[in-house]
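For reference, the chain that follows is the form predicted on its own, supplied as structure tokens.
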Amino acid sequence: MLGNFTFCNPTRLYFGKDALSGLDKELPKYGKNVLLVYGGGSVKKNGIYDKVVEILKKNGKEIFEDAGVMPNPTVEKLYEGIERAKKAEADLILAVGGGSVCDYAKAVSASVHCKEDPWDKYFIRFEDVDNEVIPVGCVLTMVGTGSEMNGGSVITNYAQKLKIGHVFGDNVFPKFSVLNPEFTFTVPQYQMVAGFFDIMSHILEQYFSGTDDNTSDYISEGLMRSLIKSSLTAVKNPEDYEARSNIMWTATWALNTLVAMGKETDWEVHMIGQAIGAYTNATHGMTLSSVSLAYYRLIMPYGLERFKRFAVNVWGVDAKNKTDKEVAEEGLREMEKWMVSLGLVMKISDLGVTSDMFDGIVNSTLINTGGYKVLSKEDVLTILKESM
């Protein structure tokens, strides 16, 4: 049954062809000084950041950027954007980008009026936010994390080689979030499916946990059916507008906190995968995707049926005299098929990851207690040497 639960989320979402329209509705809102986050430069290879920067000087916005925002935004990346928006006395962050770039404000966002080390108060202790905090907005060009609709923030400490999320409350949220399914045409494909299996992992965490009868599962099923389909079409054709405005707003969904209520959650898998993110500063979905598979046929003896109704409905299992057990696992099979036919990475060697990291990458990894088996370290260890 539902447990006890309080569901708000205040990010208002622009989606469709003429979504950027909405930066002329939410700019009025805030003040004058815009600290304007990106990537590495593509935004501005792809046209997005000019589309951008004209809205802003229409709406009589100062601009201050800061560029440079890498895939795993590191603690350094971090207090260098609290200066920076500390001197731009900013009003709004405004992220153009993907998930990281939007991670990354939120961070800054919640940083800038904390009174001490936000890396020790958010990253490492976990605490709420008790300070003033910045408004941010997001302009989505690759999908995959959710984070233009939650209060998650991902920040990798490579001197402590530490990869962590703190989720911060609904204050924290981005305002507003500007979805042109167009905006994600241009990414490359590595990345592209990365994001499509971060997805796909986002929903497996929330839906491999429980014994009950919960809506939410059965919302997770069919986003998970739409992003299978959707993503099979994507592959052959990027710039198919129908399956990738279905995969965009799917990874909204996947990662909302709407799927997550009323239930224990895992995420177990992207400890593992954080942790050898840590050490490899490899691609989040792609660290995801190699460990997945040993992880659920590793638990999969603890929640059978839960892995039985998984193969029967979301891979269409036919479980006609067979066990429990052999349906589990053909369900298995078919989700690794589809990983592969979508050119993900199926091992960690593949990732950087070598033998004498195990013990780091152990010890990296937060164990957590809502999924169906809490893992000990030999589990851990276990999973990564099924992986290599």
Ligand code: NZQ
Contents of the next structure:
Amino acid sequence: MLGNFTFCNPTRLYFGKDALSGLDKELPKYGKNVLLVYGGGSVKKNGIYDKVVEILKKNGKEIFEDAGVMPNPTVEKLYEGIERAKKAEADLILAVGGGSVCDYAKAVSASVHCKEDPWDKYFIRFEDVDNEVIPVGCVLTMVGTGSEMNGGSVITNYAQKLKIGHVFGDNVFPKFSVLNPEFTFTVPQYQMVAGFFDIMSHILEQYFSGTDDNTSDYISEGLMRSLIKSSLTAVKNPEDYEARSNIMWTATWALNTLVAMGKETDWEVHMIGQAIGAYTNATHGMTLSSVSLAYYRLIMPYGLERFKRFAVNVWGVDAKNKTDKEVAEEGLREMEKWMVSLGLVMKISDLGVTSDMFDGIVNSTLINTGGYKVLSKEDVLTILKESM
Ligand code: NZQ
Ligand code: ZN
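Could you please show the structure of the form predicted in complex with the named molecule, as a counterpart to the form predicted on its own just displayed?
To see the whole picture, the full complex is given below, headed by that same chain.
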């Protein structure tokens, strides 16, 4: 039975080749001071930075820069960003980049007026924001996380060996996001395919939960089928606009809360992947691809019906004259073939994980209860060993 829920997504999207002109509509809504946040410099190389700065100037904005947001943004960078936003007296935080830049902007937004240590409050105690926030807008340049239309923010604390995501409430969702698929054409292939798997993983984390008949799961199946088709096109021709735009749109819907409605959801692959990230600083999507098959093979017997449905409805497996288990296993084999053809990392050893990290990764893995099996520490260790 569909659970009870409240649905609200307050982010306005501007999508397509002309999406950046959306800034002209949005910028007049905010004060003069804009904190322009970006990463390691890709936006300067591909010209997106210049385009954004021109529009900001045309709209009479004073620009304060906060550059150098790293993939997997750190808590130290967050503290620096808070100081920059305060000094700028920022009226708007404009994130130009991938999920890391968008996540960071949201964390700064919620933390500037926070009276306590934001790491402890949001990422350890998972408390709600109870202070003023600075509005955030995003110009997305890398597809995968869904950060452009959600309240999520993932911050890494290497000293504590923790990479933790906090889901902020509606008021921290980006007020607007600019999605131009062409802005993603310069993303390196490794990052591009990691983003593709991140999308798949987000859908699976929500799909592999519950046994009821829920419209959200039918939407998920459609999103996965579109992703599989377009990713196979994009991996051969990264400048195929149709494929890249479909993937961009799928990524947004995969994690803008819609397909979680009425569901408990799992997120255990992300918990293991984030623990690996805290030890290796590896690319997020690859931390997921390298553990997913071991995880799903381990939990499959506890959610066999759903795995069978996944095989048939998503991968087109013919169920005739086969046991449920055979069908379910074939579905996962089809997913494995797709992953290999994209060129994803399939082993955690390829991300720098060594066996002496196992205990630490197991201890840094948060255990969720919404999936088909609540993992024990031994289960996490088994998954790590199987994924080497
Ligand atoms: O830093 P720059 O120079 O911009 O380079 C980036 C970075 O090296 C590069 N890049 C981005 N756009 C580009 C480009 N290079 C060339 N051309 C472009 N157009 O790509 C690299 C990766 O960028 P990053 O933002 O780190 O990637 P992604 O979008 O995958 O974000 C990953 C972060 O998001 C978190 C992850 O944990 C990770 O920290 N997540 C956020 C979620 C959310 N908010 O809901 C959910 C996800 O599950 C995920 O956990
Ligand atoms: Zn993810």
